[in-house]
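Below, in C-alpha cells: the form predicted on its own, a single chain.
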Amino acid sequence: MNTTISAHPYDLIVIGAGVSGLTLASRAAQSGHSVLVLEGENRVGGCIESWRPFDDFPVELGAHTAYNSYGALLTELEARAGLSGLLPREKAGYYFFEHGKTVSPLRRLSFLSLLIHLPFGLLRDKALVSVGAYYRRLFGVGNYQRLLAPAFAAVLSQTAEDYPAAWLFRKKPRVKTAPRKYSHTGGLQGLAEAMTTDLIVRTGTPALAISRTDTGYTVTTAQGELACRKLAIATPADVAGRLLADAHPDLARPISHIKMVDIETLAVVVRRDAVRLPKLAGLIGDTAPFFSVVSRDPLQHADYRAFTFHFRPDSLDAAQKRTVVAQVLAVAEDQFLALTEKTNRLPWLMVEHVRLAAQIDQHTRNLPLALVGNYLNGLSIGDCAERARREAERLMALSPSNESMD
C-alpha cells in the first residue's frame, strides 16, 4: 500500500535526471530549496549514456560531445564538482562515405550557388522558419539538398526538414575555463554523474503518477506517495504527457501529440591498427542506412578505436547492421571486440513546437509546475541545460502569494 511520506518533506522534486532534471535540481538546491531528483532508469544522464566496455575507455551511444557554450551546464558542474573531469576532444573532422571512401564536404559546396544566395539569405529572420526553408534560401537549393540535409540528419539522428531553424545552432557566450569542445574522465554520463554531487537522486524509481493538491503536488511512486510544494518533469515528451494527463489535461493534449523517433545504434570496439580509415570525428550516411557514425578518435586510444553507428530506423536487422559495420570499417565481424546496441528516443521536432513551448511557458507561468526538456528549446545538451536554468529561476521567485494551481 502507498503511504504518503510526511506532509512536504520536499520543496522541489524533479521527475528525470538527464542533464535538464540535474540542472535544474542542482539550481534549486544552490538558493537553499530542499530537493529530490526521481529516475526511472538505473542511472542517470538520460539521452547521455556511456558505454563502458573496457577501463579509461567511455563510449558514447547518445550525445557525444559537449562544448564551452554550455554555460549552464558547466555552471552547475563546477558548483557541484568542479571542471577537473572535462577532458578536451581534439580536433577532427566530419567526412561523407561514398562507394567505400571518406569525402569531405566541401566537395559538394558550389561556391557559386553560395555567393549567389547568401548575401539575401542572411536578411531572413529564422522565427517560425524550418531548417529546410531557411537553409534553401541562404546556400542554394542544391547545396542544402547535397550538403546540409544530410549533414543535419547527421546531427539531430532525423530528418532536419521540419526542425525549427531558431533550435538549431544558437550563438551562446563560451565559457573560456572550460576546453571548447570536451567530454568527461567518465565519458559524458560521467559528467552528468558529477553533477549528482550532493543532490539526493534515487535511481531504479520511476514516477507513476502526479496529482495536485491545495499545497502542491502529490508524486506517486512504487515505494510510495511524495508531497513537495513545486514540481519539475524532466522526462521525455510521452511521459510528460501521460503525467500531467489528470493533473494539468490542457498542458497534456499538445504535449502527447509530439512525435517521438527511435534511433536505431549500435557501438563496437577494434584494435587500433584493424581500420584504415584516417582519424576522423564522424561519418555522414546520406543515402546509407545510417544518418551517422561518431567515432572515438577525438579522445585517442593507445589501443582501441571506438564507432557509433545511429541508424535510420526499421532500416535494417541486427545482422544487417553488423555487415554494414564490417564493411564501413573494412574489418572482419569477427574482429569486433566489443559490441552493443540500444535504441534512443527523441522527439520529433517540428517548427509547430516554437509555438507549443511558447504557449506552455505561458500557461506555466504562475504555476509551481515547471517542464523541461528536449522537446521544449532545442536537442542539444547546451539547449536543454539553458532552459532547466531558466525555470529553475522561475521556480525559486514564486512565492505562495503568487502561486497559482489554475
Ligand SMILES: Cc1cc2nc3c(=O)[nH]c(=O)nc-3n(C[C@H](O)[C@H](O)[C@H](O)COP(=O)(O)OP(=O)(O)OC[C@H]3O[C@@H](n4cnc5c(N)ncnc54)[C@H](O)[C@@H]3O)c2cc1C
The other form holds:
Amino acid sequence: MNTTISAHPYDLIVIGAGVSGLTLASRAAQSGHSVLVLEGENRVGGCIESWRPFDDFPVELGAHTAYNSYGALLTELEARAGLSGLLPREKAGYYFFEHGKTVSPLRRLSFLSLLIHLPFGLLRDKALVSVGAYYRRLFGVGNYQRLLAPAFAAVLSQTAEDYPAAWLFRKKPRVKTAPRKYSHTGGLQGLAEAMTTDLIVRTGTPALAISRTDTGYTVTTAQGELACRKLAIATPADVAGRLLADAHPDLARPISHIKMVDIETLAVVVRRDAVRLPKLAGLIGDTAPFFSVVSRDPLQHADYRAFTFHFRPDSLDAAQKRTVVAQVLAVAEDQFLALTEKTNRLPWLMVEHVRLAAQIDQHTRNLPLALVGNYLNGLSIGDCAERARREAERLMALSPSNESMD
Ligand SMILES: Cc1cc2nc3c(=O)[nH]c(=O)nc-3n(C[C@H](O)[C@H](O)[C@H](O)COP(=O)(O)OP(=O)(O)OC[C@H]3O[C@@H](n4cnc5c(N)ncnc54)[C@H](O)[C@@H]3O)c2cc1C
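For comparison with the form predicted on its own, produce the structure of the form predicted in complex with the named molecule.
In what comes next, the whole complex appears, and the chain from above leads the way.
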C-alpha cells in the first residue's frame, strides 16, 4: 500500500530535471512557492549529459552549445548561481565529411539558385510550414537537398524534413552579459547542476503515476505518495503521455502519439597530436551512417581532443561504429584513450505538433498543471527554457478560485 510521505502538500512538484523542469522549478521557487523536483535518473540534465573521463575534461554526449539568446535559461542561472561558470566557445567551423576529407558547406551552395529563390521565399510565412517546404522555397531544391537537409539533420539529430519551420532558428534578444556561445566549467551538465542551487531535487526518484485530488495532485513514487497543489510534467513526451493516462486521458492520448527517435551516440577521447583533422566544431554526416560528429575543439585542451558521433539508429553494430570512428579520425582503435556510448532520445516533431501545443495550452489554461518539454515549443535548450518560464508564470498567477479541476 502506498503511504503519503510528505507532511504538507508542496505548492508545486516538478517531474523531470532536464532544462525544462529546472527552469520552471527555479522560476516558481523564486516567487516563494515550496517546490520539489523529482528526477528518475541519478543525475540532472536529461538530454544535457557531460561525460567526465578525465579531470577538467567534460565531453558532451547530448547538447553541446548554448547561446546568449537563451534568455529564460540565463535569467534563472544568474539568479541561482551566477554566470561566472560559463565558458565561451571559440570559433570553429562545421564541415561536410566527403571521401575522407573535410569540405566547406559553401562548396555545396549554388549562389545563383539562392539569388533566384530568396526574394520570393522571404515573403513566405513560416507558421505551420515544414522545414522541407519552407527552405526549398527559400534556397531552391538543389541547395536544400545538397546543403540544408543534411546540415539541419546534423543540428536536430534526425531528418528535419517535417520539423516545423517556426520552431527552428527563432530570433530572440541576446543577453549581452553572457558569451555569445558557451558551455560551462563542468560541461553543460555543470550548468544544469548549478541551476539546482537552493532547489530541492530528489534524483533517482521516478514518478510512477499521478492522480487528481480535490486540492491538486498526488504523485506516486517507489517510496510513497507526495501531494502537491500544482504539478508540472517536464519529462520526454512518451513518459508524459503515460503519466497523464488516468488523470487527464484527453491530454494523454495525443501526446502518446508523438513518435520518439533514438540517436546512438559514441564518444571518444584521443591525444591531441594523434588526429590530423583541422580545428572544427563538427562534421555533417550526409550519406555517412552518422547525423553529425560534434568536436570539443571550441573548448581547446592542451593534451586531448574529443569527438562525439551521433549515429543514425539501427545502422551499425558496436564494432562497426568503432571502425567508422577510427576511419573518420584516421587513427587506430588502440589510440582511443577513453570511449563511451549512450542512446539519446528526442521527439520526432512535425507541423501538426505546433497545433497540438496550442490545444494543450487551451486545455490546461485554468488547470494547476503545466506540461513543458522539448515537444511543445521546439527542441533547443532555449526553446525549452522559454516555454518553462512562461508556464511557471501561468501556474504562479493561478489563484485558488480559478484552479478548476475540470
Ligand atoms: C544529441 C543531442 C544534441 C543536442 N544539441 C543541442 C545543442 O547543442 N543546443 C541546444 O540548444 N539543444 C540541443 N539539443 C536539444 C536539447 O538538449 C533538448 O531538447 C533539451 O535539453 C530537452 O530538455 P527537457 O528538459 O525538455 O527534456 P529532457 O532533457 O529529456 O529531460 C527530461 C527529464 O525527465 C526525466 N524523467 C523521465 N521520466 C521520468 C519520471 N518518470 N520521473 C522523473 N523524471 C523523469 C529524465 O530522466 C530527464 O532528466 C540536443 C539534443 C540531443 C539529444
